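Okay, so here's just one chain, in structure tokens, the form predicted on its own.
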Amino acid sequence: MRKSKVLSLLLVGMLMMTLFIGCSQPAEPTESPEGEETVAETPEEKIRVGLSLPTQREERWVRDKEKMEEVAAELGIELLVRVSDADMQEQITQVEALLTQGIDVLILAPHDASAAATLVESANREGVPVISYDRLITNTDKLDIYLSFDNVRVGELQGQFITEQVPTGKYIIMSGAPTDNNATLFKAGAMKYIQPLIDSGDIEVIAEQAVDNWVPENALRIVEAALAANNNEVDAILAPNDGTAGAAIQALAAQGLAGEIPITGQDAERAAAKRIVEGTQSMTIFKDTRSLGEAAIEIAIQLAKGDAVSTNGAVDNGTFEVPSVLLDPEVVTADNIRELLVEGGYITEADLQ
């Protein structure tokens, strides 16, 4: 009995020695159809890029999210998209949990510039790099790159053009949300143009005042309360982007005066350019968005790798000059917005209809 057992003992001893010795092997190489010997390789892991985004309210904001999307999957990129809906608590929620699920990169279009400081802080402590998108992130050092347009020179597009068109009159002056950063470079760059007319007389501001998160509707308020006060008399509006821009031309219809009054736009909305060919809205600045977000997903690429990324610019966020990534504007009209938008496939010419 007792040899039976050291046998068996033996024998088990000797079975787990043979399938440690198989497991340790080498893997056997396999032969390609051409006779060819070729070793089987572990597969590179798939890069993690995490997105936040404040707002899908906007279909310049629509369209962002949709070229990431593509770009992402034609690269192998894992794009992990979080929308705040203009709400900065959901947004700090939404990146703090990207952080804990691996990402590499993180491109954070902020709702809130100051806030979303803190965000850039926290994946900085995790050695993830942000990329600022389109929106400056501010009172960071942290911040790896910003990549957006030239936002300052969008706000010099809107001035140059609305004082061409109306170098003397009475102005409303919107500007976009307090919370964005880029909103304060619009302004600052319309005002190149039109502040020297204030000075000197030529222009009279009759309203002036910011539209709390972009709202459209916030914009009608204002729009219609500066008209009501001042007996419709109205030569001129500086609107920030084409979503006030129509809030504005609503507040107008309403008064008979759609197309008489000369008002700026951007983001080359669909719904404005059809506004532009029936003669409601002046302009708008086209930022060709497909090109943004094309060049935040190969920016990531870029930096998750560890390589060196291209800049064109820097950009100061209030604590340092950020390595900017800035591409052009354009002002679209009436006369090129075919060539710019429709022949360019960013538009369809029945989007104009």
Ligand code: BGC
Given for the second form:
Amino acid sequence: MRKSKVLSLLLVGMLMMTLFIGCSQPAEPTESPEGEETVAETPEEKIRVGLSLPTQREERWVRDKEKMEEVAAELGIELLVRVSDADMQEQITQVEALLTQGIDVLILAPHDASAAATLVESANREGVPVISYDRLITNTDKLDIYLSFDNVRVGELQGQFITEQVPTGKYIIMSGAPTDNNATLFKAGAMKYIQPLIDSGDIEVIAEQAVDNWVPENALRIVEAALAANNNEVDAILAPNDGTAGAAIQALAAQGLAGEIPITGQDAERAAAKRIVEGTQSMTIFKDTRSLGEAAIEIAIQLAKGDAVSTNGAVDNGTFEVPSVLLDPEVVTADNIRELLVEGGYITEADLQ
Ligand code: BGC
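So the form predicted on its own is up there; where is the form predicted in complex with this ligand?
Below is the entire complex, every chain and molecule, led by the chain shown above.
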């Protein structure tokens, strides 16, 4: 809020300067067709928003980008988009460059939660508000807004689903990239359901590993190794997203086990939706990137204008409780996939074939 006050003061100052300049250099009067004198209007400056995305590898990030581009165009916002392909050094270079291009607001989905703090500090020095998009930026008190889904809830939905399907047995537990704060939240949510059953001896964890950089090949190796070490005796797999689920299912298929072992996912990717209908993936989590992308541009405009942003929560980033806007995730199974994803226009019937 301090920052928006400074911003308002700056705006008032700039307005006064404009008025002052306006007084000393009167605009040239022009003749209207009717012969009346009018003053030529200068077109209003467009709001300039910088968008930094960590990757386009998962389909969801492609959708986020497309939606933000679409809404920005509709609302007359200039959107400068940069994608860093899971490389933090590249993201730092790109964002530092955006900050020299006079952006009014920065939407930043960090590759590395804590390394991105330096970018928030740089933006703050330039008076540029930052929206932490989908992934939380940790270790900085300069963040303005966190816009995401309720990510602990995402994990709870995965954990609840898999423990209902498989209340006893051997589990492979994978989590997302350790550099992504979401991965921590997803796992914390899922373990609320899984841990009590481990403690009671009902669930035996035969492999528990993070998937570096969310790379599906890493998930493939984890599942292949766990299957080999356990004579294929596996009863359930917690996969943190659809990309890693797809890789795990590939490992299962190689052993003739695809469709035999309940497995979670997340993102409602088209390939995952198809696997759910085929019966090789048990569920996914639908996080409507259309709503998230639209909200991001709307909030960016509010921040650029110095308007208040309404929030519905606060999430601790290790330094402070970040004012947050959190959307609701939903479970997708074979039972509701058409209603939720096809009727909702997120995918088409053809995607399921
Ligand atoms: C996102 C997921 C995505 C994962 C890998 C997470 O931060 O919330 O939707 O699957 O990153 O890109």
